[in-house]
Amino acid sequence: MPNVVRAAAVSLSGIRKNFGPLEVLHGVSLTAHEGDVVSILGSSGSGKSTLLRCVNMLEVPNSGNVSIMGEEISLDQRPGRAPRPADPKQVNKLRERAAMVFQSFNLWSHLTILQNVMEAPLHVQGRHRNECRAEAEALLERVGIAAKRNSYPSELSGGQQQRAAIARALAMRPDVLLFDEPTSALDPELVGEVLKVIRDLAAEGRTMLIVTHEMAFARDVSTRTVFLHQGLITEEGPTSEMFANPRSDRFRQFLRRDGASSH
């Protein structure tokens, strides 16, 4: 039988990012394959969030290429102006097909959560109410908050208000999640009841980019270790390679700064 050849998920070639005169990521290229889930680490302002958002063009970088499913990104990179996305349009498919969760959850404070995780798939894809409904019960409850479905944002705690931002991420059947810190505002111990949901999903073979700060979280569940420092990939590989013999003095410093403060 012939080896089975994992598409790539998502590919970066020579990303850069300014913000003014400052250059915050200096020709970065990263490649997930479908299932990798590809834990970002550095110390802060080392540009992991950046990178993350080029991903799905929150952010547009100033050059290199970005493909989401082998469909690549078209860029207008006129001279004198600032780059932006050639087509809105593929842009707003790229978000459908990598759904991003973000640290503040971003949810809308009017809907309910039913109506959060119902809204994307019911306005942006147009499917059928009913079948949206079905879909974002079955998610509420996968992620455990099935009891808060005609809450709004402000009566949840933070770690249920992240579990509903996933589950609306979900909603949109993206063939890749990208998780931007998604504990960093989370009190402690709300932190391992939204880890959990996010181990499951890694479990099931889910393609996932994951900035986080959490040490032993991204070295028990990544299967690649990508390490940014001042804006460049300075080590990546194995997840269990890494941690075990990190290679770079630079990551190893990391794990002996940040190693005592994981969950």
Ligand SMILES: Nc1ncnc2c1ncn2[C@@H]1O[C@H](COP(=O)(O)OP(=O)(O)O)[C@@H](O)[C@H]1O
Contents of the next structure:
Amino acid sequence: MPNVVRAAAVSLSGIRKNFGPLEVLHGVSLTAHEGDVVSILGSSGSGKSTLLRCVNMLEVPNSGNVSIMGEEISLDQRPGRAPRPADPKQVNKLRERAAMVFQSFNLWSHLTILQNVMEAPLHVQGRHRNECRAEAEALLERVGIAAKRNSYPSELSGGQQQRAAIARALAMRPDVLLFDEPTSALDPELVGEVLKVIRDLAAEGRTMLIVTHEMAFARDVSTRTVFLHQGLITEEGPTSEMFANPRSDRFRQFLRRDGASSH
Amino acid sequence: MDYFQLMGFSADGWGHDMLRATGMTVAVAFIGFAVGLIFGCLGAAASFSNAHALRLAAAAYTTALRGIPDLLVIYLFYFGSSSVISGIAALFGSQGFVGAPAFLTGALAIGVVSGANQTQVLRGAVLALNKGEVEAGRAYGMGPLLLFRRIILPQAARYALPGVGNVWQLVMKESALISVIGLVELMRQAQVGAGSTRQPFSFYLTAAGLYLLITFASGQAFRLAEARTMRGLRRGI
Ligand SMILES: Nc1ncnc2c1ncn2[C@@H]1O[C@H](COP(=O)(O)OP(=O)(O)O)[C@@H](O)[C@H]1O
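Switch from the form predicted on its own to the form predicted together with this ligand and print that structure.
So here's everything in the complex, that chain up top.
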């Protein structure tokens, strides 16, 4: 691989996050460069989702900062009150650049699949309806559910809904995709079809952060891996090295325990 | 005179009066309903507010109006505003009781009463919203207004509509209470006709038929609206 300097797509530094008196992230720093596919691993409750949700400010860190595509999000983190973005408009702009795919899909149930995919480009980004429709149809084609475009989310299987949700994310033309346990709510036989779509996106060089329990998938697809334990990064590095040669006991244990279930 | 002459549209028939009164019932109920919807929105918004005082006010509003008979609320509004108006009139040299406009005070009283019910209905609808879908709206860059218009309103509408329809039916029936302050709506008109022709049963039966007609027609309208907002919802939920 040629040794080009790639720009940081997402950069988190010194992230701390409290829920009431409970601190669940104790100062986490993480950089994803353009083209990186970063798996965020860790046992449940270690803070993976919270960390991912700090990227698009669904959770606002109590301290530390977040940059997306080189732009730092300005935060109001004065002590003694709930942290919040200093400029909600800036956050909404940056959310267009970092699209999230949720564990429970969260498609808008009152809109058809096509309308779901067109919604943000049309109403948030203010693009032309015809352009949005053409692009949405192409994306649905691509994730293999073009035939369902006039159905409502409740009429689709979980796997189809998640693929629609991925199309919805892509329709914003984001720079970064954030996946929050994208297959955890799926029946086992539907996991494969969703992983295949994500795999294809990785192959085309998309920048992605993926919180997942699918170890085999993480190992295959991600360029870098971050292992979170009790709100701190215990180990991180290139995926192949980390899986071949885990340095920390924690990660080794985690791999061993998980090995049985995912191979 | 047989029934059809009595309710007919000839010079000595009561048809015109009954129809006009029906129009008045629909008008006062509609205005009362609209006022109630506004109070309901304010009440529901207050009940979700971060400010303790607002939440308390919303709770006090719904509790108080559930505990006071509606007829009493109408009297309070009528005699309350009448005494204010009489007081003002006295400043200009008038003496004695000046009645408040019955239509306005009646519609307002019904609005305040039904607003308490609407508060509960709208609160329930907001609580029924899928948090994840609202969060997806935020995650996709929607500001508060866009989020409300594109996601929250259409979703809350489908949970609220059945309840809102019930409140409308209630308001229709309660509008009959406004007859006590002299507004000539359907109930009052039926009383007048019954008294002056000594054929009370004909008048009350006709009034009952007209009330049923209004509730049937509006029921159909609500059903259509519900069918529209329920699209995309799994059947049986
Ligand atoms: N909104 C919240 N309010 C309170 N506690 C929360 C909230 N979200 C997460 N937590 C807590 O934070 C910790 C980390 O959660 P999470 O980030 O979901 O972990 P993971 O994704 O690794 O399973 C857990 O103990 C969880 O209970």
